[in-house]
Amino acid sequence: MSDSAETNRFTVQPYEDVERFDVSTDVLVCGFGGAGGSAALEAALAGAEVVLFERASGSGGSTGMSSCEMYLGGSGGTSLQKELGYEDSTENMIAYLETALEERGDPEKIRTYVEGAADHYDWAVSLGVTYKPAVMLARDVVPLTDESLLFTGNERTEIFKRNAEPVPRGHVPSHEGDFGGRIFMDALTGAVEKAGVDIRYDSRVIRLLVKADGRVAGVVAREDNQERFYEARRGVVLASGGFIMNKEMTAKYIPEIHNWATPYGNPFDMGDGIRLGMAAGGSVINMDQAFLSFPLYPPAKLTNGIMVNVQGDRFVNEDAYLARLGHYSSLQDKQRVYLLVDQDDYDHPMYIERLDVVAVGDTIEEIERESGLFPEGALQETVAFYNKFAEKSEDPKFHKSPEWIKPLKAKPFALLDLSFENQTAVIMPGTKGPLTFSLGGLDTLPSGEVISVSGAVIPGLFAAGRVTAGLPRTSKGYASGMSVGDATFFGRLAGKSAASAGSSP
């Protein structure tokens, strides 16, 4: 059931009206990224006949574009964590995720994920993905060297350390450079092919086939400019990505972000799976949430500075993860934010040359006057308060970790513009504002079963990845690796569930 003209382009068709099926199989999977590939593989290994549709001409999806960090731990730690001397209990990881996701988190999905995360790492290794037993402890987004374990969220910030012991949980394939997603997808694709899955590239699913009793029992796919009818004797899995590339959907569900951020994903993140699920009566949740990037680091030393808004006030602990920085920056007036640094941290030309320098001065008063941005005396008052406690390595207002606290004293000082409207050159040429992707979608059980608007399970319909509101629910609490970890983990569960689903009488 849909509520917009855009959604109405995806409809259901009565199963009973189909005169002849072109293909009849057990499980149909829509989308060959991390979620769909994982679902298809597990369904096939469970003994089901599987057809896997992909709108593009090859596998990958947004997982293939990613660094392929997976946020994993719990159960005493993954084998990689243990080898490097890190222990991570299930309750410790759950405490971190609950702190991160707050009221938007799904307790059942969180626990299911954490209890299975260590085994999920072993599954990735079993595909042939190589991980190097080395940890990168520096404050960075993704290792460009070949370490495979790193901190990818807010684990080491004071606010989170109150509730959970910090443990590095970002697991990334070993390589030099940022192409882990392709490494993983090549391995997953090989496993899917070996398992005998019937892969249909250049194939777009446009309708679900629904029986009179409400069971989803097939799809209509457009292939070679023709409609073909596929029967699913057990189930259909939707795994075709989020909706960040669909301007109509972003304008409707995330209108503010739609106006000042750059969509990040593969070209076919058009919300097809979400709209198909809605047409079949599926409920959508968390549609107003999206990931936001923020280019504060690297270099890590910029964390020693302070971020301020146009009132001259700090608004976040600067040692937060980039998505959390992006969230709080988005709440500021016109998303205008600035970074104040002193001479000690203003000597990294490779990064600094990409930012607009608003003002330089030997005093904070000069910075105020030259920038013309703040109420008179406001920035001076903010710096004076910060420096007073920084002398004692304290930050009573936002609780930045002591290792990143130092008084701003070494002149000259510089004020750098990190406003969203100025992030074009910082992120990548031709973009506007922070990079973003959607975090809302179909409401599902951990098993992958899609929940209807009435709260019941829709028989025969499953979903995983960014088609769903999965594990990650906010930019405020996002950690790198949550999406790929969620998509592949719950994709596997959806594939197993579909393979075990019985056909209706």
Contents of the next structure:
2 protein chains.
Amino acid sequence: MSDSAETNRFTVQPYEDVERFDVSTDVLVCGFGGAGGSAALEAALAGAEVVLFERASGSGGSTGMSSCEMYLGGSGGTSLQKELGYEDSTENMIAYLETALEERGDPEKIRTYVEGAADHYDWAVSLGVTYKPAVMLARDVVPLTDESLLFTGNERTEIFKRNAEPVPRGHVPSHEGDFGGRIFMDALTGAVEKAGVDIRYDSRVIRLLVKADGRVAGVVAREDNQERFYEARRGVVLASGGFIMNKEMTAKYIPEIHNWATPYGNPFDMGDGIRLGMAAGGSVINMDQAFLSFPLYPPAKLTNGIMVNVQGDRFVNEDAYLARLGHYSSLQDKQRVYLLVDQDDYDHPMYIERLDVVAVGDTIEEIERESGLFPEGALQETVAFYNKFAEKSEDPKFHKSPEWIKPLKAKPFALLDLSFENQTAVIMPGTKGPLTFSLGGLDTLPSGEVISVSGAVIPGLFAAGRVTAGLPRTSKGYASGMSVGDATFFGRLAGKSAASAGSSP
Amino acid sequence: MSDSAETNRFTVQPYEDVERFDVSTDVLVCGFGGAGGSAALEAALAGAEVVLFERASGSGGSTGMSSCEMYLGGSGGTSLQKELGYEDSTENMIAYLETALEERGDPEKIRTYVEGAADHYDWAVSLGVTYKPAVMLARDVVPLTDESLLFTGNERTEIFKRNAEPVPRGHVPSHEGDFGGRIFMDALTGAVEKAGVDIRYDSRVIRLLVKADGRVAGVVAREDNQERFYEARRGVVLASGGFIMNKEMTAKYIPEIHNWATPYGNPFDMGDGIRLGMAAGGSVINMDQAFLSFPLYPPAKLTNGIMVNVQGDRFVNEDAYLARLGHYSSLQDKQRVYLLVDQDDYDHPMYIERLDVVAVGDTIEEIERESGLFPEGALQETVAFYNKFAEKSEDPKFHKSPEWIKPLKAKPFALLDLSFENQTAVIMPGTKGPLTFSLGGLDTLPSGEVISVSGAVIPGLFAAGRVTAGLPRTSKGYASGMSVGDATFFGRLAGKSAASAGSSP
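Mind pulling up the form predicted in complex with another copy of the chain next to the form predicted alone we just looked at?
To see the whole picture, the full complex is given below, headed by that same chain.
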């Protein structure tokens, strides 16, 4: 693997130039993570002959690294939600997603996803993935015990509650510890193998083959240092992940985030599929957006503190989901943000490795003086204002939920430096800033068909997962499980679409 | 003209398919605004035979609508700066632009531009454009008298002064009233005609012609309801403006801005050139960025007031340039922002047509109560904090310059609603929100060569102006004159490049 400019140069090759195909099949799928595996499986189950390429030596992709939360609900509730007594109407889930995604949501994808999400849960179960009918209601990131249902977004915050009834929608495979992705990918890999998919590991797709009439009809893959030619009689599915590991692309498309965040994903999230698709005329959208992880919690009690910027002002409801905390923190001057807590709530955020306590004091005035960070009196006023309303369990500025509102009173107080340049994720020691992955990519229909820069469907070409701009479109409105949910759900649709695509004349 | 999906579908056509060319020439330039006119002129002066297409019935484009400020300096100063006693080193101007553009600046374009900017001024003079050697130092938008040099950015604000010596760099043709664009375009049009350029008005370029080897070698233009075929022996220059008038594109690339701002430009800023370039494999960057105009001033004394959001908090140094005020205002909750002024400074912003005075009162407490907009006490605290430091001419939170700092004391106070949904620009009555134009487009080298999605130069294709991601990349760091300066400067380079491009075999 190399990150040189050379590897960033993808072009298409005329199908007609190929003298002899090494393999001719119905459907070619590029990438064996959640999206690609799901696509290959459905294509094979629909009767297609399928070859599945993976650049790594095994299946997994970024789904395999994740906890495999899937954001599911609607249709009255998934089997798991129902079993645990939660009702979740399709309209309620749509209302939530529309509130979360604002102008960036794709209405067709939202509706298609929500209408099929409950069935999608049953599909995951059918693969052999086990879920434990227990709910974790704590404010946490992933259950380190084995509950399978949890809140993974902003559902319980005041702003969202105005528009949608809070329901937990994070579905995570049951296992003590954070191994959901491996469990799911093992199950999916088993199913893919059983379905007769021809899997090619250590194989990198480097070019699409395009017919004179514009139809994508094959790929060139580099295997054992040789270029091999594969024909796709029906369709090619791009599912090789986002571009967060490609520094040339992050500098170009997310220049600010590129500067202060840490790429999170598998090493092959190099944007290969996006660039293959672009070379074939595919349009990309939402390229400026990325997920940002700011796990202020657990422990949840830190939520009782207040986050402030260098002006000494608050800027977000501290009970927001970690991705929304990341979004609002990123907008502060030089991404410098701090948490003030009192003695009762002081603790170390579990997911942040390095963290400076910049001041401890019996009064806010002492905190100000010791930290030397704020204009004189600014933090004192912020705390006084906050406390005045906190006595009434109110937060008129940012609408933190009453559950997390209490006056900051217990001495001593501590000020923690959560500035991006001082922040290191526990799961990536030695790094700097919040973890990030890309949320932009090829513009697709819910079917997985790729839209060209001229607005037409590119025949024979499909995409799913973080190769595309899918369901999740912003960190501001991100809920965990949106990305794996999207990748596997629309991966399946893309596989079905490719399998039934009109074969070339 | 139609904004239908149909007009958004550009494709390329094989050059080899053309049976007979209506016209065969060296260089084809698409668009006769500042960028295209400059490109055509330089190409012709370099000895090339040039055809210049314009979709409208006359020259002008968005440059013609503008005041034709050009942001110029460096090399010790332009002739005008020097005559007025201002020195402006190349490094000082680069330092300013780097501070302004942050991660988004293109270092090569910045350096190329700054090194040539002083000469570019002399070029404008050589066209016959007249500038009056007088400087306007007031905080204003354009001189309504006839001074030709002014500050058009954030040069004099504290944050920028730390990195670069403030020098006025806005160069505007001398004329009482805001007609600089017409003056400049008339002069440029005269020069283009004199240089023997073949100008085709009412002609819309609808396809690029591409050779089998990838070279762009002509265009198809629709004229008199017929398609005509033009061959370019050397190169094609795309210079037909940005995409701010294309609703499909603004919804896709700047969805938030699309929702609350008013497109500003000529009716043919439909992204034609961007889409022609994309169809030929051109890469687009910076597509999420746009200029936002928030002319809080003149009168300048309004700068003595404080801008607050719905939390009752300040969020920007009020002496920032109008584009930076637009940027920071856009980040506030629902783009709701207000200006609090005291009796001494109350006035109506000259460029904002509609504006509600939401409260008048002898105390801030009265303002809070009457407006009903803020959490109780929030605005009072903000004003008290601001005043405390204002007594010492300090603004420790946002670093407004001392010149604009004075305690808010003179009764009565007034609160003006500047929320985007209530804001209407004087120059576009009946509209809503700040004026905006796009700052994203084709990725080009300083030479004007267009970079493809696979990272290579597209032979035969050049671009300049808002068809490209040029010098200006953000509203946060925008200075007026950056766009017209960029369009004409890099337009000239693109014209020269096209004229000297290796002709097709």
